[in-house]
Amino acid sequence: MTDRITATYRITGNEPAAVAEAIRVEQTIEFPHDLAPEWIQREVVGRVEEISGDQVTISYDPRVAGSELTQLLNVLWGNVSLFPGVRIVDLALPESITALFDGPRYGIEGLRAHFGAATRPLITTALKPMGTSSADFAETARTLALAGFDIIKDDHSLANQPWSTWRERVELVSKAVAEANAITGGKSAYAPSLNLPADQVLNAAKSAAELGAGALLILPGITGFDSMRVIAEESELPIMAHPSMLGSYTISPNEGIAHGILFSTLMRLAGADITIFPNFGGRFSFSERECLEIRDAAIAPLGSIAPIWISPGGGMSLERIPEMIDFYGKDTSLLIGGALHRGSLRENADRMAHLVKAY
């Protein structure tokens, strides 16, 4: 099966063999199997490779993906996403598929060199809250850059609101970060959110670079995985991928897409350098096992596609930094946002930078 796309689905509440038969047809020809020409039945329709308990493994000829990420996603999870009690739990892609995609421009090693972070985790945060003016965001970013943060990203909900319009925010924050870098000699990067209408996203990525941004934040659950792939190919800026709107794919234990596949494998194919997801023990429901699954898939072999950084966040505190490094390892982009504003932002930012660099 090394030359085929291989997906393992877990079946709940139905007869696995019957569901496997339905999946292999539905995900390819969506046509009565017995009416299809014999060669289509043999070469185009998916093939049931194994049934083991409640899990079925189905392989697909790589040609059914049409050499495109959009169709690959459709084959893996198109109509079957409408089936109750079906969840993708494993995925193996042949070289003929992975070779189609450039993946992340930087990945782990590239960003280590980019930020001069040879052995440590990355230090990242988000500009909050919505309603703040662009000028005040710029001063916040200046403080964070002076403390030595690697990436200062927009909160994912910052778009083009009247309190801080997109272009004004990108211009002012980029300028403030550049001025701080000139003082420290550092390489702090501002990552504006490309949470914008479809006809503006690509131009916004180009404008962000022209205005001085040092990275990009993309929401593939909203703007699309393939949109992120296009930006990754055309922009030289590192990309952080945010999980907004992707939760429904993973929250149910019986339906959806496994955490590692969604937040790491697909993110890597689509060009993310850093994948953000909810850490265990925060305000979301991900377990330690699910978080480790994301970490492992972020660095697992995937053709020639580079491994990527993980960025667990969601209600994290400074006190948890040592625990998180112990748990995930040093290829982690530590993300603490709102907690930095409890008390002195400058003191908390300095403390976070010191904790990470000294740990």
Contents of the next structure:
Protein chains: 2
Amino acid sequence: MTDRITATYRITGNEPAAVAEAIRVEQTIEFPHDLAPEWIQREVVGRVEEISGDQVTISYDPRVAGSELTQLLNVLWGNVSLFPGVRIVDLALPESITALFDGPRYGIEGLRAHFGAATRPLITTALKPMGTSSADFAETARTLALAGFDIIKDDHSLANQPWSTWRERVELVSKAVAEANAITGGKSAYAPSLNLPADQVLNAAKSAAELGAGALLILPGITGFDSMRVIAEESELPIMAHPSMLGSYTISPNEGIAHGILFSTLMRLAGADITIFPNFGGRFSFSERECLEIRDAAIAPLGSIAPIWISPGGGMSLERIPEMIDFYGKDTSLLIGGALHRGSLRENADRMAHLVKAY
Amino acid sequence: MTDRITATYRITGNEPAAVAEAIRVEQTIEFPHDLAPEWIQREVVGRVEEISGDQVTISYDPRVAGSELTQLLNVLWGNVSLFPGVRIVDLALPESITALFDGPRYGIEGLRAHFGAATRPLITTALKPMGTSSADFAETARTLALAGFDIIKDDHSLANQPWSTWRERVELVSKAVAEANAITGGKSAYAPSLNLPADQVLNAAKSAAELGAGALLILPGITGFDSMRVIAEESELPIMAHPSMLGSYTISPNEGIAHGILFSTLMRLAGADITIFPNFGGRFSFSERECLEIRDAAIAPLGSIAPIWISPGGGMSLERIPEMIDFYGKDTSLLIGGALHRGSLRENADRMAHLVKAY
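With the form predicted on its own already on screen, would you show the form predicted together with a further copy of the same chain?
So here's everything in the complex, that chain up top.
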């Protein structure tokens, strides 16, 4: 395998060869090509490897990525994000790049051991709705932990609202989940959201662990992919990544970053153990094919970086659980939120846990 | 003026009223509306204020933003980013929100005083191309500073490549610019890029100041808008914001965030003094109308947050300077990079400085 970063872009509305020439310069020297010294043209500028139909494959010397995720993102998608009709559809990273990153601390196998879920999907949910008090969230979490949920995360919009502030919520919910675990002997984990001011995020990850949280929810579209990487290196808690604000990178068919690269490859490089994305047929717009692309990239070889859990959510119902396991396989973190509250939360939570464990 | 956050979304391909209903719930409680307590439906869920043609205006209680930029971004664009055919085209923030943020430390008036540029545009450029050694960048910077450039920034792709590492570059270039300033009596500022690992960014801002840098270049599309806000609060150096990776938020006509909101309103909230974006007619795709939308939002009233400089760049030439000043006005940070290197850098740099100062 070549020791180069290889990206394939699909070109719409312009001549692929001309756009390929523009990209290989734009993503590296951003300078009139003819004015660059010959060795820079040869070694630093990207190289057009193939043009096939509307797809162009460009390779980059790994040195342009400067050993850092921040600059790797910049090489792959920095200025090209401003080009109309360009979408990055495939990405191959050499060992010299993947070896720079620890990736997820747990991944699929790690969380199977952690939660004692040898073969089954994970059972996850979110605390909702905003406006609820921390004390009431804690009681909801207690019910869910007693039912045997693996991860009970904050709704991604819970931050420091007056109805429930971050520290109070983390304290009360962690305590309730710990009490439930003491009864069940289980390992339910509460995952507070770290969508907090940039200068508080890392300390909040530490505080969350001290207060008894069992996992973390991170929004890399706001917090930054590289901040998630740092948290994954420093915190021992499993990380769920939420797609907030990331839709713009993939929703336009002709521009942006392919679903698998965005929601799986980049998430793995940046240390997520579980990648949340909108399931087909829910409130959002992803197709079955796009969802499978995410699934496939979550488990594809990526140097020594572990495969990760996929967590399709967004308007899911209990009735869809068997269909979802059939479709995605068992390495799936099933995420059902609001639907658990229609009727008895306790009964629905028990039913979901039984459905998953019995399937 | 209402004390609510008011966002107008343009809807394509779906019934606007139905999408408005979805958005007001999705961006707040993300929960079946009928199951939420009545007071939460009334106070926490967004309110549809107006539906006019394909545009829907939704207002949010400022409490849902939780006093933080991170959650404000999440309310405005978090999950809606995953909806096809939704673009946020207008945004009005109440005083209770704008007062949370310091905004730019300098803004237009501050940098006019700082650089002794009472009425003229700012004269700015970038160190290129990647592959150049730090010593050679320093000599280029010396030439540009002697010619009277206000800001000489790193190309946004310069990070920690083997040809020029960050610390070495900041040391050598800062020193060369200081020596030139000692000769000219000017205040040329070198702006190193802070596209660095998340756990190094804040320290790098401090190191840059200590090493003699006169400004900072930040890529909020990678570093995060809120990290820029923190740097703006903590560092006394002026901040240029670069659009790397942000194109995906605005390039699709029917989705994303309008140019003015993305490149000006959010940049101002997050503390940028200068917002760089691709000029019409250059290597990129923005239209004249979109560029003017950025200009207008850069100077529009925004609580007590200062107006900021616009910096249209991307394949600009000396010949276009008069046209650009006529088009954008004098509160423009003219950014010409590669074109200065065609022929004699010294002569081109002098010519650009004279053109701007004489215009």
